[in-house]
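Take a look at this single chain, the form predicted on its own, given in structure tokens.
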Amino acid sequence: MKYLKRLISDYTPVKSQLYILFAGFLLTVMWQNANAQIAVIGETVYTVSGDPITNGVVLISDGKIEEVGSEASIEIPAGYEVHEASVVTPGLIDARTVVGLAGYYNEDHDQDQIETSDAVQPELRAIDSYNAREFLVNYLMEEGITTVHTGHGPGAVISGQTMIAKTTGTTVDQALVDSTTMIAVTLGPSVGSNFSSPGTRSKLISVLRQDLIRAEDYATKRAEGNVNSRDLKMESLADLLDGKITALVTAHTASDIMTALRVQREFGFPMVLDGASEAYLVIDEIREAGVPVIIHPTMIRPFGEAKNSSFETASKLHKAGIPVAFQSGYEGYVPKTRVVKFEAAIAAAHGLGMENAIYALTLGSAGILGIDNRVGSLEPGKDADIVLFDGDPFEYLTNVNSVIIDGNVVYQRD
């Protein structure tokens, strides 16, 4: 649309028939675009919410898939523009993330992940800060992460909220699934590398729990119209405990986990677990409270507060019938993101298996953030965002053919 403004603007009655002509050809590629119709072939089709189908067919009409099935049972239509490849997925989903914030350059100019000034910040939204153009998104793309779940990072008490992203647009308002996702909490040692208060794990919950104590109160005040000036940070706490937004609480030590879950339990507002390395010890109690667990990147550096992290723990995590994602995380170095589908290619070489991983990577991580009704499996009525490769996704010399989000083909391997 920027191009037909620009033609309107630089409109003269000599150039009108020029500009009537290049306006109507860029309407129709335009509308073609909007409207295209593709048949994706695949030797295997991974659909996550039922088997694989051997000689697979999805058909997609408008930016939505309009049928699954085997090459039997489907017609392609006459006009559809065929692509084929050895497996085809739904779209891979990264469950978190600060790509879009955090850029490849690693200079304070493209690094919005964490604002320092306070440790308690829950009115900053990712939105604001969100880069489509970013390279590393477009990188993710490329290897077949066609929905991010990014925002602010850890490292602060309360760093901010999170957001949904599609990789493709120029914009946030193009790339955009969800403005407000998750609130961002760190419980741990990391947050002292960022500042100098609040110091211990005990302070750090104080902080916590009266910031949320002032939320309750704020939030009794909004319900009975009794809030004279609006307060950001008490909004942002009082949606949480109002259960509109969920915690995405980053806790990697079996006490902090164990913290975690109490203070859920104290307030009751909705919770996912992040990082989580010695979930594996806690097991039973991160059942029990029902919440689902974004593991850490299963090849994270093992020191620190991550230092008895497991290649094991997403598969321990699924056999105990908790819901687990995978994530590309949060990294303090140039390029600052991982591949998703490599982190799950190890879990799924260390128990989880080849499928559980490729249902953590979608329909299951889908399911964790809320939009399993648009993506995360091959349905009809869903997003058309499918990725097409030419061998097995987790090997690592497999290459991605193709991709496509919202029906349209955004990335093709030369």
The other form holds:
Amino acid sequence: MKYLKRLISDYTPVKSQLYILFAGFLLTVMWQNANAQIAVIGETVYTVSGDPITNGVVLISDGKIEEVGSEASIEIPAGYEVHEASVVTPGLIDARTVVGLAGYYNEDHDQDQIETSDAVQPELRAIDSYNAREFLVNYLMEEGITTVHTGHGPGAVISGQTMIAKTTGTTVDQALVDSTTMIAVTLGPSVGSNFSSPGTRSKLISVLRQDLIRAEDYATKRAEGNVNSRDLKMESLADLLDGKITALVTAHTASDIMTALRVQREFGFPMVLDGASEAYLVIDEIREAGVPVIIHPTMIRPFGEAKNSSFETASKLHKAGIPVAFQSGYEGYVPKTRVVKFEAAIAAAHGLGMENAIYALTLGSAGILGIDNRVGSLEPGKDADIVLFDGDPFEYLTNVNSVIIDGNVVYQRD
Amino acid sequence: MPGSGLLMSGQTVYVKPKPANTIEEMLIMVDEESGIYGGLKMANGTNPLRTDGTPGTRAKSAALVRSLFVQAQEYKTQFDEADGDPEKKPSRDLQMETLVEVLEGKRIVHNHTHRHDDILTAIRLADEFGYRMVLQHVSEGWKVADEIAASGYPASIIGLDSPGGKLEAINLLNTNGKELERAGADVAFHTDDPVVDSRFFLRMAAFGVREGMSREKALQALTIAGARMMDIDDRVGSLEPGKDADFIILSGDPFSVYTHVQQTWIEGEKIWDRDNPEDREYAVGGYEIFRASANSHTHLEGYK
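Having seen the form predicted on its own, please provide the structure of the form predicted together with its partner chain.
The complete assembly is shown below, putting the previous chain first.
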């Protein structure tokens, strides 16, 4: 793409139309390449939906996975482009990030993860802020992350919506998997540091409950066809109450987690816990509520609300049977984003184990995000999102050799 | 060390993180005679810049630093010419005394610097006044690796999970170690905790190796190279007869994610053991660790 950009910008306006035509032709060629037939051969293929396959093959056609099996059982058809690697996994999924809304310059113009004009803004759409060309999106892709659940960050009672994108494409529409995935809710003191009100936990919850009660009325009127003037804020909250979207509730301390469960019981909306530093103190309560957890970045700095975080929480949640996924979260300074694979690696080395960590990064995450019909495992019919590694994906010295998204080889090392 | 918000923000200290009641017990003396146990922190680039123009630009920053060293040179000349005569000696000036220690090579400058042109400015100033200097951060070191190696000043670098977040450091790459090694510069790692959690010090060097640094150079960058940069390599930084018995015991390859530090020994004493549950919590985290620890001096600040 760099080459195309240069091609277009280097020529005079008189000639530019011609070159845009030529660029269009090149894009067509590239698109055809996306639909090329590819065979991926791995010494170990982690399908995730089944046991790992030694000397496995994944056949890709038309952007989808065609067939998966052992080298002995699959004959690679003529004309398939062959890629080989030591380890092959499904594309990795970052279950909670702000990348694309928050950019790597960290200047006002590329920081859209939090809007501080109002503490409750469920109507803010992530798609209106997502920059598919953001450098960090591509950076994550080159580490094997093929899908991101991104959007508004923590720090407001309701900061806005989230969306799911593939880490490819040059526009949000090309990248999009799901435009309206969750509504980001935050409990705890970070809200008070961004807004003059609410300043306490009790006030925060009263603000949230009052709006949800209003939304119940709105939802009832909407169902009866009695809404005279549309209210975007109420529409979003009514969608939440109707179960069309999920609440992504950031809560770190055990008491804030319990509050999240209390509010969820009152209104009955679908919920995923985010952060949850002290989840290990209330494991039984979380399991009984049937709520999945997108655990804080394993290496989160143990400050403030997260001061009691532990590298072992993911392992403890997993052992308790609670669905758990990993996230890169939000970083305000240096580095500007974490890499979800590295966060999972530390959990893998602290009780979770390698295969459980791969599961959480792929199919586990896809299940929590509601996209396991498309991504998360190497199964026929699923999107051909595949990562080729030269060793254990979590080892510090392992490199990503290639990344395939929707059947298109989007990255090759060297 | 103090921060990078000023051209010269103060002196640094070299300490061992061992159980102690006083800072004196923790200090590593570089020069017993002069009582020097640290360096001088300096910074250039955007951090020390001020909207009121003191300094407002890179050139002003350099001019202010140069003026101070010119003053220190004159102070030193007066002092040397007095030859011990109390009548002729200049009156004591603590700022000038510290800078004279720098000019005499007793105190090493630790110079925060990111952009390649700022790195070259730091080198230019050190060359002009002949002081010893360690380049700290050196984010764009890979752009001027040959110049750094030729200058002879060592580079203390940081590795990150991603670039970005700070405008003058957005070109920081984990290939920095490889490029500086190739050029022949001395390289150490630092964490700048909390930029990198110090629990992940080894991990940073492992990423240096992933990006092309040799294992040998990366291990040196975690040990002896840093010791050289503080002038304490006669005491620490390698396992040699006569040196302080400071060492760690690892469960495996230092550059594997699955490896844990099992024990930490300082001066022949085991100060941390992963098999001890309380010690282990310091490595992996958990509930109210700082408050629970009877030995912690920090629990009052840590518990808010």
